Each structure stands twice: as structure tokens, then as C-alpha cells.
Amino acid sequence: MEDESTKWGSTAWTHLSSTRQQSPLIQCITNFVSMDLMANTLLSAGASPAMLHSLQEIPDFTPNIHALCINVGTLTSDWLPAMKMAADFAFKAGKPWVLDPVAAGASSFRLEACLELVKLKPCVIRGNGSEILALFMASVGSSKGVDSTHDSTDAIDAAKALAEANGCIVAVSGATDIVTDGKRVVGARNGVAMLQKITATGCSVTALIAAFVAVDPVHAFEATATALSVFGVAAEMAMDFAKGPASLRMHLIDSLHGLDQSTVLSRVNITSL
């Protein structure tokens, strides 16, 4: 019988060589500091982006996409119709599509932006522990911008909640990254500590997820650990040539592009919690 590890191996290299093979279009409606690296960590991957977030282009370019994700970042009232707009346009055509609520807690229109967005049903919720916690608690509370004060495992049980309310996925961003469908839990521990040194490596990851759940729709479960672990991966890869966080993450590009069979199966580490 296959063990846990050669099976999640097996399954993050289908998502990835799937994502390479059907260059999936992913749009994203994202903030000003992370499109450029989104958009390299999709393309390194395979993928097609497109930063599309004007309101009049939506009816038109949403329905053909394959999924959307949707970064709340450098969040503006201009932005956030097109960010609604959007997400009803991706549910209504059938494309799954991904939340990233960026420093949700961090003031009262941000949360209440996020909390409206999640009414709109993402497939998936990805978000480090603060933001998960306040958005499973519907509060505001003592924030360091976009950086958790809590450790990814704290959030367990309201990631859950939250999974379990709003027929999703929800993924905790951390030292071991927690994925939940509100039953099951998985932790995907691939990284380095020093993607925290470099922005948007959080929100890249992110879009990363979107293409693997917009080539398997039917598994976003398991699409989203394989995304998280892959990026991981590629990181992992990275650091050994990068010399800190500026050369990591030209490396981290290069290493995602790429990987192949033998190093997904033989360093992907997601195991049940």
C-alpha cells in the first residue's frame, strides 16, 4: 500500500506537470507590491497571469479564466467593487477562486471587506494565523500589518471553523503550513525562514494555489497542500544557492521552473495532523 508521503509526492507532481501542461489563465486581482512576483512564480510554474482589475473588463475576462485569486493588500474602496465583481462572476461561470486576506484584522473596512468577499464563496481561504483568527472571529485586534503574531498551529481550530462554515478550504501560512476542509488536517512543512525576508512571497504562493485548484477543481483539498509544499520546495532548492533574500528569490523563480519528477516525490513533506 502506498504510504502518506509517496502519495502526497505523486500528487503534488501531477498538480505541478498539470499546471505545465494546460497553463491554466489565472487572474488576479492583487495589491501594487506583489504583482510582479505573483505573476514570475505563475509563469516559472507554467501558468498564465493576468493582473486584471479594472471594473469595466471583468464581465468580459472573468468568465473565460480558469480561476481568479484575489489579494486584498493594498486594499482601496476603488478596488474592492472589482474584487466583488469578480468573485460573483468566477462562482456564477463554475472557476474556483482563492482569498488572500491580507492583515484582515488590521482595521474595521479591511475586515469587513474580507468578511463580504468570503460571503462570495472562495474555493479557498489562504491566510497566515492572524488573519485566519480574525476573520473566524469577525474582529479587529492588535495587528503588526501584514505579519502574523501567531504561529500557523494556533489557528487550527478556527481554520477549521471557518472551513466548516463556509464549504471551503482554509490554508494557514506558518513554519508548518496547515490546510483544512474543516475534517481533515494536513500540515505541508517544506519553506525556508527567509521567505519572510522577501515581500509577496506569501501572496505568490497564493496565486500559486489558484493555478493547482484551477487544474484540479474537483481535489482543492489537496491541490492547495500540494501548491504550498511545491513552493516550499522550490525554496528549499533556492537557499542553496542564494546568498540572502534579494539572490533567494531569483533563485526561488528558477528552482520552481525548474523542478522535476524526482525532487517533488523525494522532498514533499505533507503528512495528516
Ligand SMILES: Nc1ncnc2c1ncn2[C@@H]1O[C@H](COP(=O)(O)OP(=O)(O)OP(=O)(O)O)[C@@H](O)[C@H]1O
Given for the second form:
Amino acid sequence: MEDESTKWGSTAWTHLSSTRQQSPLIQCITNFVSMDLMANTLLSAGASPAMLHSLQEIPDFTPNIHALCINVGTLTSDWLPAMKMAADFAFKAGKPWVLDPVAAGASSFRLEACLELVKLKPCVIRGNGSEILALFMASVGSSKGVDSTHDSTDAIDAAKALAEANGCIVAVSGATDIVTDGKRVVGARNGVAMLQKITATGCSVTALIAAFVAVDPVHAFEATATALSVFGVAAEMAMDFAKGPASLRMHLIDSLHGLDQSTVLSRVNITSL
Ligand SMILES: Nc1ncnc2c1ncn2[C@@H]1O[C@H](COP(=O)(O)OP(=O)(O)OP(=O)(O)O)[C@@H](O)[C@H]1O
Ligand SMILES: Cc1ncsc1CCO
Ligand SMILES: [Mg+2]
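Moving on from the form predicted alone, please list the structure of the form predicted in complex with the ligand.
All chains and molecules follow, beginning with the one already shown.
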């Protein structure tokens, strides 16, 4: 019988290969900081990114996408209606959408916006430890801006409760990426610590989750875990060539583009917790 790690390795390879073959169209409504890295991450994985966020375009465009990524990183009151409209169009068209609640606990405006977005039925919520705790407690003040002051493992119970309450997958990034549907919990232990020194790597892995969920929407739990792991494997390979964060960023894109089957099968490290 296949053991757990062999199964996850082959599932990860299936998701990456399907993304390369199908090239899903991923609409991203995201912050100004992350746009470039997010679009390049999606392209290097084989997906097709589109950074469209105007209210006027959503009714024509969003029903035809394969998945949507909403990220509140540089939120203003002008952008929120477009985010809500896109989430609504995606949900009604049966297209999965993924929420990145950046700095959810930084202000009451941002927290309220995230809580309203959560009500619009995201398929996956991916944040760092502090963001998931802020959402779960619906309280302001537990983060350092966009950076986490918590380990991902501090937020396991919060992630399970959020997933259960909202009928979605919740992922918490960190040294171990946690993924839960409220009942099952897995940990993905790929990646390198220097990813935290490149802005928007969290935002970009959220977009990669959207791409993997787009190609396997009935297995959103598995697709979320494999996206986090594959991104981490790409970072591990890139680290061999990097001199620091700037060159890691460049090699990360190259490495994701070139990832082969044997590397994915041997390095994906996902286990039940
Ligand atoms: N200590 C660590 N070791 C290995 N990988 C890590 C570590 N911390 C974070 N990562 C990885 O870095 C990526 C970004 O996760 P992080 O938790 O920093 O997201 P974030 O805080 O939302 O980032 P951003 O807001 O800059 O987009 C993820 O792929 C995660 O697995
Ligand atoms: C630095 C920063 N500020 C708002 S969004 C963002 C990108 C990382 O989340
Ligand atoms: Mg983030």
C-alpha cells in the first residue's frame, strides 16, 4: 500500500502538471506590493494571471475565470466593493475563490472588511498565524502589521474553528504550513526561512493555492496543502543558488517553472497532525 508521503508527493505532482496543462485563468484582486510577484508566481507554475479589479469589469469578466484570489493588503474603501462583487460573482458562477486576510488585526476597518468577505463563502482562507488568530477572535491588535508575531502552530485550533464555522479550508503559513477543513489537519514542512525576507511570498502562495484549487476544485483541502508544499520545494531548490532575498526571489520563479517530477516526489513533505 502507498504510504502517506508517497500519496502526497504524487498528488502534488498531479496538481502542478494539471496547472501546467490547463493553464487556469486566475483573477487577482490584490495589493500593490504583491502584484508583480503574484503574477510571476502564477505564470511560472503554468497558470494565467489577470489583475483585474474595476467594479465595471467584474460582471463580464469574473464568471469566465477558473478561480479568484482576493487579498486585502493595501485595502481602501474604494476597493472593497469590487472585492465583494467579485467574490459574489465567483461564488454564484461556481468558481472557487481564495481569501488572503493580510494584516487582518491591524485596524477595525480591515478586520470588519475581512469578516464581511468571509461571509461571501471563500473556498480557502490563507493567512499567517497572527492573521488567522485575529479573524478567529474578531479582534484588532495581535499582529505586527503584515508580519506574524505567532507561530503557525499557535493558530491550529483557531484555524479548525474558522474552517468548521465557515465550511471552508483554512491554511496558516509558517515554518510548518497548517491546512485544515475543520476535521483533518495536515502540516507541510517545505520552504526556507528566508521567504519571510521577501515581501509578498505569502500573497503569492495564496494565488498558487487558487490555481491548484482551480484544477481540482473537489479536493480543495489537498490542493491547498500541495500548493503550499510545491511553493516551499521551489524555494528549497532556489536556496542552493541564492545569495540573499533578492536572488532567492529570482531563483524561486525559475525553480517553480522548472520543477520536475522526481524533485516533487522526493521533497514534498506533508503529514497528518
Ligand atoms: N520559518 C519558515 N521556514 C520555512 N518556510 C517559511 C517559514 N516562514 C514562512 N515560510 C514560508 O514563507 C511563505 C510566506 O509565508 P508567511 O507566513 O511569511 O506569509 P505572510 O506573512 O502572509 O507573507 P506576506 O504578507 O509577505 O505575503 C510560505 O510559503 C511559508 O511556508
Ligand atoms: C508590505 C505590505 N504592506 C501591505 S501589503 C504588503 C505585502 C505583504 O503582505
Ligand atoms: Mg500575508
